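Only one chain comes next, encoded as structure tokens, the form predicted on its own.
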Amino acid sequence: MLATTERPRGVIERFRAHLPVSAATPVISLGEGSTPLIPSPRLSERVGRDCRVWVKYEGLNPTCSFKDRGMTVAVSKAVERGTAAVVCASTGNTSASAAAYAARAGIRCAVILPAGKIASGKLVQAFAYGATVVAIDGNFDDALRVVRELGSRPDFTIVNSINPDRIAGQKSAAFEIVEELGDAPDIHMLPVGNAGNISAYWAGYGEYSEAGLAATRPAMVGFQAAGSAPIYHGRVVEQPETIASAIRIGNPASWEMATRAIRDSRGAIDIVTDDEILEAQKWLASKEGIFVEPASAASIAGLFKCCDPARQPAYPFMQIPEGSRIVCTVTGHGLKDPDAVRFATATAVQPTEADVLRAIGF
């Protein structure tokens, strides 16, 4: 008889005593979360100071973004309360995962984009999934605008990360890497756009720590685009530009709940250029074999610019202890956004030996 492989556990059956769930909701799952922890032996040497580096890799979540973890939470509870619809504004992802659960669930699905803001990978995702998409001429904040306004009625139930059952379930990535490392690492770092994830985790770390799961907390360090950083400016950033399309967020709706974290866990605050941005994907994808769209990739070029010698005199909020153990959370998968990749067009050549063998040059 051959061996099977049970299926991964989704998010609510994995953590219900976690989670804002009970025996009456309904689970729509299509089994994210338990994304892998990947460790990094070149991020690592490149930290050096005996540092060690992993990244939690949560574009393998089933629509390919960290979004599905809180999304089974949301939906589920909004089939619970016997919702028509859900409803979200969205840079990409959120719309994604809305679009898949809402499916899942068999209800609507209402997706409010900037027009010709979204990364063709996403805006694919949510019309296969069945939404209705409505591009506004504006930015992510008037769609959250409107979103709000919709949210009013009850008909609808919004699944942005102001649904307190998205941060809920978020969290849960903070769970897994604890019940993983064996404790909380050191210091965490991720991208920071609409600032939902980053509180998450610190939720989750907290309540791990309260209930004698972990023995400590990491500090909390956050990065945003140059051109979208409403928070590491302290003022609303009225038209955001980055080619991270997914952080690309000037007014974010839990930027009250990110600077707690970031100040309760002393952590930092920072921003990175676009092409800080697009030389940490290319690298981490040709060096550590993990694709990552140009948002997640925030995290590992913050983690460069914090070990970067030339930085350091004047970096001194964040110089990473010897012997530390860092998580650098990447949000989604590189194939959300493959217009955004640089790379080399292949010429063709001649079909011989020969003529490959000098084209891979040996």
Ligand code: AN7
Given for the second form:
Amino acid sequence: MLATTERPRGVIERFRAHLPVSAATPVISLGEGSTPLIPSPRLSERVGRDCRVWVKYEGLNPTCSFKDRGMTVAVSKAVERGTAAVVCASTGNTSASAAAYAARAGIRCAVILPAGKIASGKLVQAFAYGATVVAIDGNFDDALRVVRELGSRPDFTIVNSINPDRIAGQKSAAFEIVEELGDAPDIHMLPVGNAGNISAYWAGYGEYSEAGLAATRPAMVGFQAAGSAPIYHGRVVEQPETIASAIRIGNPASWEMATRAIRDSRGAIDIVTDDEILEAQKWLASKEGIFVEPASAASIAGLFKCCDPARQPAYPFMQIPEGSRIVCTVTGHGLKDPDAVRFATATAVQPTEADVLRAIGF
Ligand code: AN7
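For comparison with the form predicted on its own, kindly provide the form predicted together with the named molecule.
And the full complex, kicking off with our chain again.
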């Protein structure tokens, strides 16, 4: 357990024994991980049935998404092997993270992105960290196909989640939750795109349970955007669409691993619409003070779906069992994608006390 006086050390130093690193591995870290697990009373109240809900706020990682947990391991291992460049396809967050860790390591980074489909904050990050950005006329799935081809060259290391070092690092979020709650939660909900993260959490919970550090494992419940739901429908989606651009993926790389995680954990995969996602994003920001990007809000929209008696969620209990401890991972910061936000705008008034008071409406 992290002592209160101790500063977070980064995923590799904190969980070294559980990661594929040795004393010879250079540690490329930006102090990622150790993100807050925020007790969320209003969410708990909305779920009812004596349930308690926590939000794992992954937007507080160094590049503002959960990708940093896996990237510290993947880039450290790439440097250990003497790689000259890392390469990835991305819907935005993987590229931001790869670019930052490559900069930190002093190696090159090339990111292959679907043209016009990356949230502005994420694109700015890739350029700021000095990555070589290649936009392609195609979607994420096309970009990943090209990256797989590039990866066969000896001078490149792929840092998408098809690289097992990424999954290894992302297990750390499950470790942190178990350490903080004293056990695994009953239900873990999260958004699903390439399905690496749901697989990583399940592996992490499994590892802590086998090591005797957790008595239970959670049901893993994943949510895809309704227009990009290949796992839910059981078939590749050729033209995925959703406002949640991070999970606009039609052919997930970790499809099989995720299917096993959902089956073995007695969890479920379900869908949420773009309207539900945006409503949940706004709700979480205005009721709990947690601002997340649209893809991240899919876990919250999914929780709402599961506790709405008028809906028929895929989650097998139909209604969440009484007294459940629920963790929702929110994967990326709201400022990543300012253009997706549908909040009110402010109209200017005269700079007088009277005008401002009138505008406040008091
Ligand atoms: C905010 O950056 O795939 O199911 O290329 O950015 O592990 O893919 C991002 C995925 C959820 C889905 N939330 O996680 C990429 C990319 C956010 C994300 C996901 C992503 P996976």
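Positions refer to the first chain, counted from 1. Each form is matched to the other, and the largest set of C-alpha atoms that superpose within 1.5 Å is called the rigid core. Treat the numbers as computed from the prediction; the structure is a model and nothing was measured.
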Exercise for the section: For residue 352, decide whether the Cα shift between these two forms is 2 Å or greater, given a superposition on the rigid core. Expected result: yes
